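Take a look at this single chain in structure tokens; it is the form predicted on its own.
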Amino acid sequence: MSLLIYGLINSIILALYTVGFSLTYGISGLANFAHGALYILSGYTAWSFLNILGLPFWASAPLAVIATALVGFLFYWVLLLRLRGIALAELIVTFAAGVAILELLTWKGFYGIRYSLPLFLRGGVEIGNVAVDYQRLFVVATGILLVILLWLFVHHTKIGLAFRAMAQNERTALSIGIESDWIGSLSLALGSALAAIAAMVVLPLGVMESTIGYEVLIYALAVAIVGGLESTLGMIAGSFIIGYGQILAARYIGAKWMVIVPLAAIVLVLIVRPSGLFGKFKELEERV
């Protein structure tokens, strides 16, 4: 029962890490390697609103999400506009920006036990003789609700339908007047906001450190690659595969092996099925 419950919680956390990264790539084809840096930056932004400006957490968290979305939006227009279509240059620029953010946070001294976000809910409950705190249940509920809201957004709003059109066929979308640069910047802003939402609900479970940004990026990449970079269903499946794999590794091999699971999954999937479990790209043998 403990494996089942904590495997589910770990899988939902990985899905929250990945959903923004996967959505941005699925819409605009942009692999945002600053995703992990934006995740931890939003946490420090919320902490600053809370402890420096004296705002309550219920106000600090939404403001941090908005600020992170704005950073993602500016990333596109300032750093990526002239590089669109050059995949390697986009990757290098976003990775460099992410490293710069994380190193700046470290240089400014944002590490230590004092940097933490408050819990949304305190206390806990027993489920099948397994103790689970309310904050982790809140994480699970947030992950499920976020997936539902995103589905409604992309299927029943004008911007969401424009996102789907751009993801399905960019040339056709351009021919009917959908502006690719605006869609690209909005997708990066939304992906950044999703990273911030994940940070607001997951970071209260521990202490904030800038190195967490690198871990989040690795987990997001692993889940996206295992499931298929452009597939939402694949993202969900990949998060459960790696999430339960980590819990099983921690239980039967050792906790230090948890970080090995996503790296091993990346290598194995790229060897066996380069497009991922639900990827739509042609297999390697079909391209040769």
Contents of the next structure:
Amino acid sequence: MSLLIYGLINSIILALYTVGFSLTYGISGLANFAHGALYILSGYTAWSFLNILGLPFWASAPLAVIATALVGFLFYWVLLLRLRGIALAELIVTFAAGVAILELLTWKGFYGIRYSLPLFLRGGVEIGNVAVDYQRLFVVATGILLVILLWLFVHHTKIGLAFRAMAQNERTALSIGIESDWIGSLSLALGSALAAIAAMVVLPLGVMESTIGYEVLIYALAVAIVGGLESTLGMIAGSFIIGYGQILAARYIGAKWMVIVPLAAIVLVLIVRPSGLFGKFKELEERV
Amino acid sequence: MLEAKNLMVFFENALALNDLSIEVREGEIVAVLGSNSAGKTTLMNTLSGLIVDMKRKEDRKGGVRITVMGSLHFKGEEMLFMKPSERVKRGIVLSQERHPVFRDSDVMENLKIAGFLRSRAETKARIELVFKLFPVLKRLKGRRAGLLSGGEQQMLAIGIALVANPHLLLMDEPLLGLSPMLQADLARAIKEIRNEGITVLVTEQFARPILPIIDRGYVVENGMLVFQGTRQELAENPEVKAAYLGL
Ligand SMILES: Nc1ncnc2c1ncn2[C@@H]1O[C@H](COP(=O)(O)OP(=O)(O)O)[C@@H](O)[C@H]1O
Ligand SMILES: [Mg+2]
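For comparison with the form predicted on its own, please write out the form predicted in complex with the partner chain.
So here's everything in the complex, that chain up top.
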């Protein structure tokens, strides 16, 4: 029973890590390797709003989400504009920007117990005989709600439909007046905002460290590679495979397997069926 | 309405359009005839702005060098280097060759997407017009576009362009790959589109299916204009007969 519940929570956390990354990639073919760095950066941004400006958390968190979206948006126009369509260059530049952010955070001394976001829900319930705190239930609810809202957004708003159009056929989208760079930068902004939303609900569960940025990137990559980057359903499946894989391995083999499982999954999938991320890159190269 | 003068387009050093001038007047159906790789698609992309967009993207990443020269006026405004979206706003919309639709979306969603620059009410009215012209699409509105037949996808591709509300509709080889019967149906639909007040510029490799509905036509070879005239003149010209009517 506890395996079932903790596996579910863990899987949804992984889905939250990944959803922004795979959304940007799905729409614009842009693999944002700064995704993890933006995740943790948003945590520190919220922390600063809270502790330096003295804002309440309910204001700090949305502001941090907006700020992170803005960073993603600027990333596109400043760093990526000239490289669009050269997949490898995009990957290197976003990764370098991510490393720069993370190293800067470490260098500025942003680590230690005082750097944590407050739990906004205290207490918990027993489900069956397993104790689950409200914060973790909130994470689960956020994950589910976010997937529903995103679905509604892309199917029923103009911008959402333009996202779908660009994802499917750029030239047809262009010929009816949808612009690739606007959609590209908005998709990166939305992907970054989703990383920040994940951070706002997941980070309160622990202490913030810049290395979490690398972890989130690797987890998101693992989910994306296992589930394939084509569909939301694939992403959810990937989250559950790795999510439950981690919990099972940690229980029956050892705690350090939490980290090994996603890495092993990446290697395994790339050897056995390299049609996830790898397959897409090949397609991109063929198009150029 | 549309006046293109001395258009030159190079891909690297290869000349795709060579000093091409054409004109389209309000309310006409004008054809551009030319065999494979004559430059029809390059012309349509130059008029719709796709080539300017392609050039901008290639330039900034140092890819293929595309050069565009000449002048292009639409309703008196110069627009050779205008972005595609700005041209769509002003009423030039292209339906591309080989009917590229949004394959994972259903028919209705394809048409909704096409209303990106238009209001909700306008989009709804345009979709009704598309369903009036192509009743098949109304019946198939819930079907995924990738599952439609070639002819249905072609209708959808035209429908997408129509929802974007063109004053001048550019159609790149809309009859390509269709059966003679479908070609005749579609040619009739093009005429109806014109009767809705939309001016049409259409390219084809073969004159026969399109000839009955056009007012005037141009013949292009190797990016150069080789003949121009009314439907009558085209039909009677011996060279056109031999090359594009298969007589
Ligand atoms: N993207 C491109 N890069 C290089 N050459 C091109 C490109 N597009 C078209 N061309 C060349 O321009 C010429 C005209 O092609 P196109 O306009 O596609 O002709 P059509 O549509 O009449 O078949 C051809 O010689 C073709 O090889
Ligand atoms: Mg062509």
